[in-house]
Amino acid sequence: MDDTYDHIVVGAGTAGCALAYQLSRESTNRVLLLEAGGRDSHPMIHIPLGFAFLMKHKDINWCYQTEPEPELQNRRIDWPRGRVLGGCSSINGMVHIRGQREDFDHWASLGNRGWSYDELLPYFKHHEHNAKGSNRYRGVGGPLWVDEVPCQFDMSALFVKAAIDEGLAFNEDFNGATEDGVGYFQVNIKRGRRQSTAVAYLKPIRKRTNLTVQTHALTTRVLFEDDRAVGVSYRHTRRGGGSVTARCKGEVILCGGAINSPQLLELSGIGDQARLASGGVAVKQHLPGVGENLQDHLTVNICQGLKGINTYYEEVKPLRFLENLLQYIFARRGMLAFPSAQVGAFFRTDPQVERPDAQIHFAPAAGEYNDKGTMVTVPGTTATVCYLRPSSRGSVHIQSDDPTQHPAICANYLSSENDRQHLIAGVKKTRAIFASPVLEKHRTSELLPGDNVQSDEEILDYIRREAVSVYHPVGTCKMGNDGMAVVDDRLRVRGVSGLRIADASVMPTILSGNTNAACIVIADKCADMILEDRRS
């Protein structure tokens, strides 16, 4: 089967759904949107709770998992990614952070012209709904829904004047002039059901006679003419796995992510030459960082005990349980309708560091697991910290020439001084909120990592143990105007035409956040720049 189109889009996630939303609003663009999962028709998905549940789930989560890690104990670390209608806008924890100002300022100064805070902020004012409204940094009217948690726990309060105790400042919108502070996160909820780029982008459109959506097709690589792309390969997974060719007059876009953008290049030819050829896969352009420059936040979880006060440990229990289930199901509000975060605060490691350099992500619930080996939820609370801008550095490369193995993942977390110093101060900074006489009456032992574990030696081998992924991988393509770079400022892949990467593999430096909100301006600025390209 043949079929031309004006722009394919591969990958049906967060930035792809964003993107072919973008390009079919001109109804003479013919755009086809190739999703390698299926539609996003699992209940769980769009109840926020049962983000907890997806983590594992074989038929909408890739589930890779890293290499073992040296500086974790050769420990292989899961890295759920979506693999359905919205990618992993529909198995996240829905928490909307867009990063700091100096972040972007920071992509801008290493010669990426138009990516500024400044020039980048009507993008993200563009996309959103914010049921708050608009103000110099909100914006009303776009496509996503941006809210707050109603009806929060009494725990997070407390938390929040704990921090506040402990010298951080009330911030009331992390995504407006400052992020630093303690402060209730913004969330892609929308009464009560999640509001992933399928629903708010995807769902909308799927009428649009001049945009075409295929799941279960997985791209196999880019087709190219001489130095330029011209369509792609796809097999369609529940269908025998055939061969299919789809053929563009405009664009090739990849919105695969971290992994899967540069594990597209590679099965293409694009990439190190050497690998390649070692690959068994023939060389169509060398670029030797397509794969490199792979970073994401490490987090560990500090768990306090509690008594005297409700979390998600009372609320599990039968009567109650079955009280937030109707409460959802009629009014879709309670438990159910929670993110996987309720709370944020962003801190200082060091007084000397100019901006906060550590995110704390709070629940008021916490787990451990029985002797069956199954996670539990116990009296208590967690706070999970992650250092913002590690210095390590890590890696995607195919293993073969098979588009259906799993790439090999070398995050290498850790592996600089720096990080494991940054990541043992967040911990004790965690740890002084829980000591604030603001819990008093209500703090019993501390669940992890213990009483037991004081030292600097005993928080990093702790932090060696446990710490697992925020799941915020970025920069596997990253965009520059130096060797290692592997598009431009306007997001071409280097060397051939035809073929831009829009997805969170093309930051060159990881945000001091939550990554979701970003890559949607992605999305919204490589259609602008695809659109302006062709009229002129």
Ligand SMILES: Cc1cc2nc3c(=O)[nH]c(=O)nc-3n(C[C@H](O)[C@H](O)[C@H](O)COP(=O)(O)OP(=O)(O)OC[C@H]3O[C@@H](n4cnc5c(N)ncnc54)[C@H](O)[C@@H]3O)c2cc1C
Given for the second form:
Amino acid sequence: MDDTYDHIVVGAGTAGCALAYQLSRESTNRVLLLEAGGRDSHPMIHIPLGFAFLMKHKDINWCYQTEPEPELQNRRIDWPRGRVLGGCSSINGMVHIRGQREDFDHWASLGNRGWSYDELLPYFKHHEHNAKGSNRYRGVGGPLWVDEVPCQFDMSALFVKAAIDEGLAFNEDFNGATEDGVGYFQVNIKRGRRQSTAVAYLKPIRKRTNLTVQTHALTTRVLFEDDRAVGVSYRHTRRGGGSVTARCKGEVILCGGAINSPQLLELSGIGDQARLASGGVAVKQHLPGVGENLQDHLTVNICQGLKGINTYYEEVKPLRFLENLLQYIFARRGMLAFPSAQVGAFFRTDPQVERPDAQIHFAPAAGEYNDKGTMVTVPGTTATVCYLRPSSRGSVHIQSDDPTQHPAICANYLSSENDRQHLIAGVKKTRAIFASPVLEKHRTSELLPGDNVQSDEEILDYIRREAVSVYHPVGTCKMGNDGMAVVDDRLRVRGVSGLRIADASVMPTILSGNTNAACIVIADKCADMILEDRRS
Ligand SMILES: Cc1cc2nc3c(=O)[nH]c(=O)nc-3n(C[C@H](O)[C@H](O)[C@H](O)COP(=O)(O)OP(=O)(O)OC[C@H]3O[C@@H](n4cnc5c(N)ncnc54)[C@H](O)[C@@H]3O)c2cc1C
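I've shown you the form predicted alone. Could you give me the structure of the form predicted together with the named molecule?
First the chain shown before, then all remaining chains and molecules of the complex.
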């Protein structure tokens, strides 16, 4: 097959599905959407609590790991990434958070025109259908369903009370006027089913004849004529792995995510000249920022033992589990319809900080490893806390010119003293919430980190042993106009033409919150800019 399209979108993940949807609205626009993974037919993708089964599922997950992390006792940290229609939105925790106004205003202050909060708010409103209706901050009628967690555990309500007791304000809409405080997450779950971007954006438009979705298509290189991107090469991994060329008249847009978009640029000869030359890749364009500026949220669990109150521990006992299963099958309710976290809190690690810089994801569940190394639920609850604006920076780079070899990911977690101190403060605050008199009746011992961990040094040691990723890598093809910027504020790759990037990799700095919703906004804005530029 050697075909010609108007646009080629590489990667049908969170951003890629939204972008393909927008670009193919004009019926004369022929769009090819290439996805390395397969269709989203695995049932666990669609059952919200099923996400726990997808973390190491090699058929639908790239199953990346970082290199040994020096500040985390040289542990390799798991980085699941969706390799399936919907990308990470098919395996993520479904928590719907936009980030803080100041995050986007900061992007704009770096010289990125059009990226301030006020300029992006219409996009955030436009892409959602908020089950609670519209207001100044919320939208209705968009493809993406946003709702509250269907029913809550008493323990969730108690955690909210305990956080209020500890000085946090109740926040009824983290995506409204402020993210500050404690409250219930909104989620991308519609009547008990996950709303990935494959479900919300691609499914309703499967009859559009101008959109071709090609799965099992591992894109290996962007093709250029002179300095203009004119298509891509990809391997059909289910049909013998032969190489296919697809050409386009308009633009190629990379939506491979924060790991794979820089990988694909480097495989195509765009990156740091010396690095590419030493890897045997012919240099097309020297862009030293490709794969640099990697940022992620690192999180650590505080598990509190409980008695006399319902948690997942009771819900997974055989009879209750059967009830939950039947409830899910017949009414799409119960435990199986829950997202990864039901309650959230955004707070300051230091009263002097001007806006929240730490986030808690809370779930009425706790687990412990038994002597066979298997995780079993125990009567307890978990609040996992992360520092939201780390100053540590890492990198993602190819290790060879083989597109099937995983790139080397160095997150460099906790490489700055700032990040270590803020995470220690976050742990202390989370413990203070669990110590609230509100929980007196139900509290047993602290399961993690445990009473023997008290001093800052002991807490830091615990973090080094146990912290994991919140799975929010961003920034590896950052937008901007300094020497390390990879795309400009219209998301065009610098130094070449006909090539843009629209995914988490273009964020210059990480958001103070979860990253999925902003990736959709990046895609929607990219589509507008492509169509605008074409018209002009
Ligand atoms: C386990 C987990 C839990 C998370 N929980 C939340 C949450 O609760 N809330 C939230 O807001 N965010 C969450 N996130 C983060 C959020 O989902 C991501 O930030 C977001 O999905 C990233 O979108 P993206 O478009 O940049 O990349 P992705 O969604 O990763 O899409 C990239 C797509 O490109 C494809 N691809 C890559 N390389 C190629 C290639 N060479 N050829 C063809 N196709 C290719 C991939 O297979 C993938 O489908 C979570 C992430 C994970 C992994």
